[in-house]
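First, one chain by itself: the form predicted on its own, in structure tokens.
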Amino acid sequence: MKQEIITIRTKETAARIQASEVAAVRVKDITKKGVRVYRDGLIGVAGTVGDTPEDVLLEQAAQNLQAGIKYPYPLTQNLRDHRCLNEAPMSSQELLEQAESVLNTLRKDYPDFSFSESIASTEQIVQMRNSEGLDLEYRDAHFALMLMLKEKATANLFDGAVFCLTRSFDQEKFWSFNRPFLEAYRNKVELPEGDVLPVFMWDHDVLLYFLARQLHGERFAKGSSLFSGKLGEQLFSEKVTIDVNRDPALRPMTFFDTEGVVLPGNRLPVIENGRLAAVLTDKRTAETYGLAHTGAASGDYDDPPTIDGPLGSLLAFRADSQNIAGVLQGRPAILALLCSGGDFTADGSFATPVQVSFLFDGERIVGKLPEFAVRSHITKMLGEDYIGTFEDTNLYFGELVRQVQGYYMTIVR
């Protein structure tokens, strides 16, 4: 009977902040385990949070095997990764002493601003090993500063945020960004005219989480996908480039996916210079129907492997453009912080309301734009209507929150 251990062990101290002071602080250690048993084309699972002893949960297991679950592939064998990308994690006095130089400095200078949420801290260990010679292990740690900021005088319920996403704090590119930052947030300005312009943004988790649910194995290979039958075909752009990217450099995440595979250069593309190249697919999803395995398994510690986990925190654009003022020549910009309730229908159409943004020259924050909404089209993001995908620009949200992406999008005021 073939064996699998998974073990992930969490560490995290969080300052809960209220009306920019520390309110609380949580500090958690929790250890979770799963094993999985295979005999017989079949899969057993048995899972538990605490240090449960391994022959334990190794008859739970074999005991699960009853449920008649089947799993007939071959595991990942003789393969030793261990990798850390954080030799130097932050302690929980040192979170606290940077989460209250932070707020002294909000208080002090930003007095007509009140911030809340959380300032954390969070290292990770996750192990997987196998009776197959498989022995993975991915160590981390990072610091999460996420403070909503409401202006005083106003009745909203926030106005805007500041946030950073790192390895290793450096208060002085935070502030060297962030001060000039806040001071946009005073300056109101209007939108530009026109009823197109080009707007850029940080987070296009939404627009992943689509192409994801697009991109889909089993659903492109039973024709419920916009993209079923067009593999090889151009989709969108020939800038456009989007892999299964499982580089922890970029944020923080396993090499691994959880059946062990480990992607040759930590990537691999489904979307290449803007042709179909790929779609997503665990062992189950490429044996089944005949699809290239791209290594993109997911599920939980104590599951078996699925292909119907969160897959696009699988996904990443490659970067393909550099100078953002330099594609705008002049032309004003728009830099949307927060979009909450958007989204795209089943046919690629988009539109969210966009709570915060800024008016944005391509180097500089100008000033804090009113509340509007945008809308487009999948097709035409990514197409004729994409600017670029950019790294390494004078905006700072911490090295872990590295891209910004534009496009020319319709305007609704």
Second form
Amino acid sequence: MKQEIITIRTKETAARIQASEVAAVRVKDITKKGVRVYRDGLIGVAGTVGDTPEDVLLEQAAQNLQAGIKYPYPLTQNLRDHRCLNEAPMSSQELLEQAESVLNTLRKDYPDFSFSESIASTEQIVQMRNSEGLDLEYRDAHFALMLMLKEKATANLFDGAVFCLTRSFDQEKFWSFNRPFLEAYRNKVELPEGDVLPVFMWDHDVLLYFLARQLHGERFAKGSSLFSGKLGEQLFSEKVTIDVNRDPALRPMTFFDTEGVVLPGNRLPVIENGRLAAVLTDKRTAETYGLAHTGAASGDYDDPPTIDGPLGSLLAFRADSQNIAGVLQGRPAILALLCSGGDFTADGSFATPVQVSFLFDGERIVGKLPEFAVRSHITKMLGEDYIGTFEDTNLYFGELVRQVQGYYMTIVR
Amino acid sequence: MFIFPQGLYVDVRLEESETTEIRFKQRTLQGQKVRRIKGALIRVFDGQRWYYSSTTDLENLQAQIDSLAQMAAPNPGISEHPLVREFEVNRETLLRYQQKSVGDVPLEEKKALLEKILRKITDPAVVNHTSYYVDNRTVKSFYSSLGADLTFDRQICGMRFALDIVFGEKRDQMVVSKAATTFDELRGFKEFFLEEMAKDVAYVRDAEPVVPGEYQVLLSPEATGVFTHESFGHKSESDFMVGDETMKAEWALGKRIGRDLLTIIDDSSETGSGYTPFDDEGTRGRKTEIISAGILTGRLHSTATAVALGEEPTGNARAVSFEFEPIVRMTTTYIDRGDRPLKDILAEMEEGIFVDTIKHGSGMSTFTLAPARAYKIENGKITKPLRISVITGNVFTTLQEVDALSQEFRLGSFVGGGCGKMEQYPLPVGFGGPYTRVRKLQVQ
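Could you switch over to the form predicted in complex with the partner chain, since the one displayed so far is the form predicted on its own?
In what comes next, the whole complex appears, and the chain from above leads the way.
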């Protein structure tokens, strides 16, 4: 009987912030373990949170074989790959010192705002091993400052956010961006004229999750994706390349999928220069539908591998453009900070309210805009209205949030 | 049971949960697991700051308490602290689901129930489907240095069907989900699931894009539930108000928020997803009228927010699991039933939109509803299906636009998803209400 074990250990210290003060400190140290056994083309699983002995889990997984869940695919084997992305995780003490220091400055220099939520340091160790020689380990640690900003003069739940996601927190860099950014919150400006304006977004998760649904290998094969039958076709602007990207240098995530697959060079294009090059598959989907295997297996630590998961987090655009100001050539643009609740319809129409945004000249954040909404369509956003995906901009939300993406969008005032 | 350090307030919340999940891809079993988790969240308060520890090391809870106490500064006057004086000290065992535990139902019965329904999915337009059975029973114990000693449980079981539906170039993924608190109750939902799936198939076949604009909108009980939750429910969570004079002035009790017909309630005793007999700091759950006949009459509190605002705790301090501290959250939140038949309300609508089911919603200053199924209303009748990205409204003004509520009333529970507030997602909540007419909302 072949065996496979996944262990996830998460250690966290979080300063919980209320009204710009540390109201609480939370420490967490939790280990989750999943065990899989394979016999006669079947898979059995078991899992625990905490410290259940491995032999007990193996016995439970062996009993789970009776469910008859088929998994006749070869296990990933003879691969050892250990990676540590952060050799010097921030200690609890340093975290609290950094938090107090940031909050002191916020209280002193920005008394018209109130800040809440958290400043946290998280360490994660993920191991995946099997009886066939697979031995993968991902160690990482990151610092996450996520503060909701409330203008004391308003009755909104909140009016914006200040955030930073990085492996190494550099206060000087943080303040050199956030001082003018916080000043921009104080400068209320009007939306520029025009029905269609350039809109830049740092968070394009809604777009990635919509794309992931269309790139889902099974949906593609069954005809229920917008992209079904279009393999090899030009879908978007030639500038657009989207990868299954498991490079942990870009964001804190494992470099392997839940079948232990490591992509060569950590990435594989699914949209290449606007053309549909591949879809998202695990071993089962690739074999069942005769599709290329793209290492996109998902599932929880105690699940059999599956293609049904939050696949949007696997996708990443390649940076294709530089110098936003050069592209704008003096035209005003919008930097959308918080767009909550919007969505795509099944045919690709997109709309979202833009709750927090700023007037932006490509380099400088000028002032805060009133709320409005935007409208577009997937083929326009990544086609004729696509401006580009930028890195190395003057914006700084931490080393792990590097991209800004721009599109021309219809403004709904 | 524990030795609580002097000069500190301490509480310990132990959670023991058992979750079953069965997953089919079409008629092939792809997942079946029973997950058992035991964990604890310890809180220590020294009068200035809280210290929390989340752990699965239940053998060493005393050591964890002592370790947190080392971080705190003992305070001889802790028992006189206004917050500590306000904590309820309840001692009770309330195991409502012990005799009807979903954990006692054989796995094969659960699987058979799911298979019985998925075998009925035969429409050729449904090209693929994924079906889930999920249940959970969680037993919580709560002990505090003041003497609280509680043991209580909550339970939910449900099914969820994700259908990929294709008619030529028209395609969509539709989801049907419904939950009950006992397995026997869940058995009775078969027809509901099949009827909803049939509506989804017809919707995808016939839906056309909406013409964006401002519309009069009629919300189903399910959509009313999400509307209530997002448009006002989050505003009633009082942690947003602590230390904020502008918020206190804007949301002063006694202020008119809506018309006389509007009453909004949060009731933690309601059976279903939001059932919370005691909250996660040991306060007994209760029914809170947030808006009564259009007037703001209450809000949702933890003990800390109640003390800060000079009001009474409401039993709304909830955490998604032992990994997190309790914060102010809703339980089962709904608009109270109206006094008019649905048919009369509908007959008055010359043009508008009926929102039947919802994919998701959000609740900042602009709240959003993303409809799954929506239809045009023409001359008092629900007519063509419409594809809508998002419906939006302003939390400050929209409740004034509610101008009709039906006698027909429904509360619902579901599995898959829940309420998210910052890092804590998904929290099970219940919602529903009557059919609700809103005079104008932005539709895109």
